[in-house]
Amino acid sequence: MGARNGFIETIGDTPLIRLQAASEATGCEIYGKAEFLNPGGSVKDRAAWWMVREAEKNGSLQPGGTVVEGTAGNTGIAIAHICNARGYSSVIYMPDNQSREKVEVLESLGAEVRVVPTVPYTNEMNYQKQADRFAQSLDGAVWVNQFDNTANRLAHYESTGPEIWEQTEGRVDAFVCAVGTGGTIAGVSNYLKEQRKEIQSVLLDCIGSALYNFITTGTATMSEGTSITEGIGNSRITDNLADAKIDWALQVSDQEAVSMVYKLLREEGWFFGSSTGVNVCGAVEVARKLGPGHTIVTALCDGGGKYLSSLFNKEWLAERGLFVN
């Protein structure tokens, strides 16, 4: 019957979905890896399990222990699910600029959630640094450190990349992905380029982040402005991203992402978050640059249900100068 045994075995092996309007508009085959169909609802299930599994293997996480992480939400949700399945406690630090729905989901899963003021990574009160200090202060706790823990990247090298290669029968021409920790694009791109070095890897960045400039100029300088997107963009180059095989980069504005999210909802029935809007915008742009006849793959990161108070609240959008077409 092909049955899977429990939560852990349900992670990964997600389908590849042809995006109809994007494909027809560009003359390319544009596919989305349906990461929203992971059991925890996002692409972060893969990284969370690989990081927890590595902590189990190296002995730093013992039965009955506690997993601590600083996260914009989806990694925390994945960790909370996995901790419940494996018998651990979870403590999640989140910056206060994330949707309230993510906090509510985490609390419903039984995680201890600590929402802290949003400050730059250089500030010692940054949510990631607070998570690190708390884990060090607690017996039996581990900080999984998704940004610099390369088990994150390994998850996509060992699972997502091979799945894409198999599902496209090796005909993929480009992988296009928004970046936060860098784990997804690094793992997938490094695997795909080992199969065929000509495959293009394209990093997508939001406004107010340093990653586009890093790929384009070699210097991680912040672009001006801010973004409503959650979980993507960064002010620094993480260990996961540092040696990723990336060919070029694109910036996607909030308005472009919002318009794409609503287009996918109204015309094709898909209910996605803003990072998926960024990804599909980027995939369309890459398809136009490469020309008709190419196969482009991106990630459909998570569903829209965690963004009802923000992305799917027209008053909230209007306050930020964004509109729904």
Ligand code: PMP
Given for the second form:
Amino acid sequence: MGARNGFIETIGDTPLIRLQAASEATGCEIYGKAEFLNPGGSVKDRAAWWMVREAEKNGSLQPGGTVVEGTAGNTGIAIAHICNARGYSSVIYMPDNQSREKVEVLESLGAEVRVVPTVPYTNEMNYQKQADRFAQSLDGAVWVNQFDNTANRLAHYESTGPEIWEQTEGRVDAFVCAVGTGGTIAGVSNYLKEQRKEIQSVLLDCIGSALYNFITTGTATMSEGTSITEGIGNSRITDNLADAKIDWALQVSDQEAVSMVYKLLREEGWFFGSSTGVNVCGAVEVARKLGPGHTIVTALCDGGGKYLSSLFNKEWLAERGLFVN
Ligand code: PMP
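Can I have the other form now, the form predicted together with this ligand, not the form predicted alone?
Below is the whole assembly, all chains and molecules, this chain first.
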């Protein structure tokens, strides 16, 4: 019949979508991997399932246990769904600079949400460190640790990468992707380069993050400024990213990403979050650099529904000097 058996089996095997205007403008074939069509609504469903499954396999997560994570939101949403499907509880620590909608979705899913002040990773009150400490203090709890747990990138090495290779019939020339934990870019790039080592891997970074500098200079120093994007950018090199095979990096500004999100919405009917705007901008830039005739793949990370009060609120954008053209 081709039916999928329940929530877990619905994760992955997402369509590859040709982005029409981007392809026509560049003479390349630009495709987006439709990660927003995962059952929890984002690219993080795959990573969350691989990490929970790993905890089940190594015995740290037992029936009725609690899954704890620090997350900008999408990993938490994925974990909350998976915990419901597998009979676990979930406790999610989130920094207070994330959208209100993500907190509401998490609470609706039944997760216990703890919103904590946004402080750097080096501060002991950082949301990831609080999640770690809480898990250690609670019997039967596991800390997922998505940034340094390499079951995250394994998800993309074992599923997203092979799917892209098959769906493009091996014709992909470049994979272009913004980075949070690094799981997506590392897993996909490492898999694709094993198939054909010339395939280019391009890291996209937002402003106020250290990853562009890391790829271009080898040192993870933060770039000046801030970004409205959510789920991407980082101040440090995670275990998932550390030995990823990345060829070059590009920075994408918030204004470019916002304009792209609205262009995709108005001209092609898509409703995406800001990291997808970054990704499509990057894919277009890479297509221009490589020249016509190439095949570029990026990720369509999540939909716009969680960003109604931010990305899709024009006053909110204007207060931050961003406009919709
Ligand atoms: N886009 C969104 C919307 C995300 O939530 C995330 C995950 N934080 C990413 C992109 C980046 O994915 P990764 O963690 O695999 O680098």
